[in-house]
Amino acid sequence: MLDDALTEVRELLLAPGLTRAVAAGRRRGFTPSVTRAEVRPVTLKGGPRLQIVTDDGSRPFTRNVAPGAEASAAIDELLAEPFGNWHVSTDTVTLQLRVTKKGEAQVHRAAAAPTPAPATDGHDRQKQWLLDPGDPLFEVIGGNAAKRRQIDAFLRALAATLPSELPSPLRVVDLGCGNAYLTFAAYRYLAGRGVSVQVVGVDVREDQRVRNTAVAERLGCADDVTFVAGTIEEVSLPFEPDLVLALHACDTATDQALARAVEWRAQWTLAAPCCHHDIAAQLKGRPAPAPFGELTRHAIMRERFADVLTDSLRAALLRLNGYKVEVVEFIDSAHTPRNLLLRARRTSTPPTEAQQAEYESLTSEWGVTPALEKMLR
């Protein structure tokens, strides 16, 4: 029962050993007075305090309450807010509470993950992760440092793409989701921003669908995060997505994802391309235009140039179809050489004649026809 689960949360918040707690999201049919709340113990000159930081969507508000009656009253106020999720970390346990559409509580408990002791020097700031390293997601997928860095880099790119005000529900599709750890990371982060989130992950492999569905059930989000087995070009979704993700879809699978995003008129698209064979094969079959022969004379140079040309043409085609596009670094190249990210936001601005002419000149000069162009026809 929800009341029993909230009583457990209250005991953890007021007991010694609390590390950090976050409340976010909203229950079905209700809207909290604040979008997010964070609780953690602090030590001030006047002694130990419970610090409560709430955010109303425009700015955070911080207050430090004394242990005892003041802290109890403040915590009771927070627990009365209709938040959809509570994440509580103590020195012994991590508890994740999610309120279902029926108003019941799904509770996940795990032993606390070892974390570094908090810095005592006020000038020594620890890295601020967009997804708490103690989140139950990392227990399920494995929380090594490299994976945490990749997830954090992805979420920062996602945060930079989306506006401060999001539609609710926010509908998301991850095309070519694979083992879906970035799919789940996106859901956990977006749900923490106080909106209802519906996610569908698509992968051609049935075994991945089964595995990912089991992970969703374990994390208590199977109502909101579902998976289907199928191809990108043929998949049928229960909604038209607002946000399309395609992270490391191989070769022309990235083009298929971008074409579907344009077809769905998605508001935002993030694509991290993987291998680029299509344009490379076309370049191999014909001489380069003068005076650029040296760019494609050697196989390794031709391959690298094909990567740049492919993603440049993808960005240009998205621009011609009403998107504002940025090409940025996804994550440091020490982690993966495939580290570009195409970030696109739909503006519905028609292309200019100069943009159309520039694209046509580039493709005709090099004698290539991008796969995305064929798909968009």
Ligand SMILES: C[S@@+](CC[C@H](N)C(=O)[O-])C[C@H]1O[C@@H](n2cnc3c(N)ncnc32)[C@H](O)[C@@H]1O
Given for the second form:
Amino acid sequence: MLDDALTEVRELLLAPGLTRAVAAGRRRGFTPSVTRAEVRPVTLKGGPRLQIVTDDGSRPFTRNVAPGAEASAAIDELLAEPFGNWHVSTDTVTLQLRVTKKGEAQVHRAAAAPTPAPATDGHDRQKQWLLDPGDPLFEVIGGNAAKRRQIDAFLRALAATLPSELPSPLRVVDLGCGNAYLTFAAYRYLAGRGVSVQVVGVDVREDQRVRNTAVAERLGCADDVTFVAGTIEEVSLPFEPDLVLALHACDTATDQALARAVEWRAQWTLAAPCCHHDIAAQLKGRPAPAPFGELTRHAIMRERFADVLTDSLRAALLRLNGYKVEVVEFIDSAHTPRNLLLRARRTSTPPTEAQQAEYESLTSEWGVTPALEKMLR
Ligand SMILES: C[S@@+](CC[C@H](N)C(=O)[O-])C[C@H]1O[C@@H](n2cnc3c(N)ncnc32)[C@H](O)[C@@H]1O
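Form predicted together with the named molecule, following the form predicted on its own:
First the chain shown before, then all remaining chains and molecules of the complex.
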């Protein structure tokens, strides 16, 4: 049974319709020589190739093999590894093979999802996943479909922010990492780009550190993905990160994340804020400058305006500290109302006098001092 299933996997891997395949996990009593392998077709200058990325738990290794005998031999080597799971997607079928404790094959086949229609109205309607939702990673880290979609959208924004050539090693911190869905997904995505990646997840909760460390061990990436229990404002990291991530860190924890990113001189920062109480509380009970009284008269309007003002001031402060900043929606608001993303790239450009004056006049007109400003002082 297992041999038949592996023969079917082999045929799909070598067929022209292959989109992507991932092997991971291990069979009972066996340990593959690599923790994970990913196979996908690529087109290089020399023509079509099969790209095989294997990960030995410390770093990914990429090779591109020519179709024909070279690809067949490389695929046979991979199929001989005692992986516990294979997930293969082609343009017509998705096949999942799981090897049971008894060494038998459990195969699930489904028709491939139809390719989304191209956008016709200028909006990005692309539905494809950056990280395959069938990736065995998700079996270990858990999370529901909505969380997967959110994480994938965040990764998409990350992909759009990073340059094509990444530093290696690439040092990453995920601040307020919680259950570490993003931490692991970012690691998997970045390691798949062929660079060595070191990620630290930071959360104030010790129980999260213990849980997440155990997950890293199960995924075979505990040397590269580590966790620290501590506060964002005080945590000390084993390195100065190139990339700072913060997804829905509560209230001013987002400000702390941005302040640390500036302090670490991180090259890239992506922060999706959560609730905003700091500026909202400062606006409450004080008159708005004329003629903007209507903006804060009603509680709901004041709250929404406070959200906008908070993130505008965050963007302005990052700009004053040498970052080029974009504020975008990283996912449709139907998925999460907290869908705004501040993404910043360090340029070290000093602020202009006009930028400085604009910031000062905005904060003094509204009588607010953002938490981030105090942290950056
Ligand atoms: C809403 S959860 C988001 C978790 C994760 N980033 C995600 O999107 O799935 C916010 C997390 O930030 C952590 N947190 C809040 N304030 C923090 C601080 N000052 N330092 C460290 N962690 C903090 C909380 O413990 C919680 O796990």
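Here the structure is a predicted model, which means the values were calculated and not measured. Numbering follows the first chain given and starts at 1. Basically, rigid core = biggest C-alpha set you can superpose within 1.5 Å across the two forms.
Classify residue 217 as shifted (yes) or not shifted (no) between these two forms, where shifted means its C-alpha moves by 2 Å or more with the rigid core superposed.
Moves: no, less than 2 Å.
For a quick test of reading the superposition: does residue 65 move by 2 Å or more at the CA between these two forms, rigid core aligned?
Yes; residue 65 is a residue whose C-alpha shifts (by 2 Å or more) between these two forms when the cores are overlaid.
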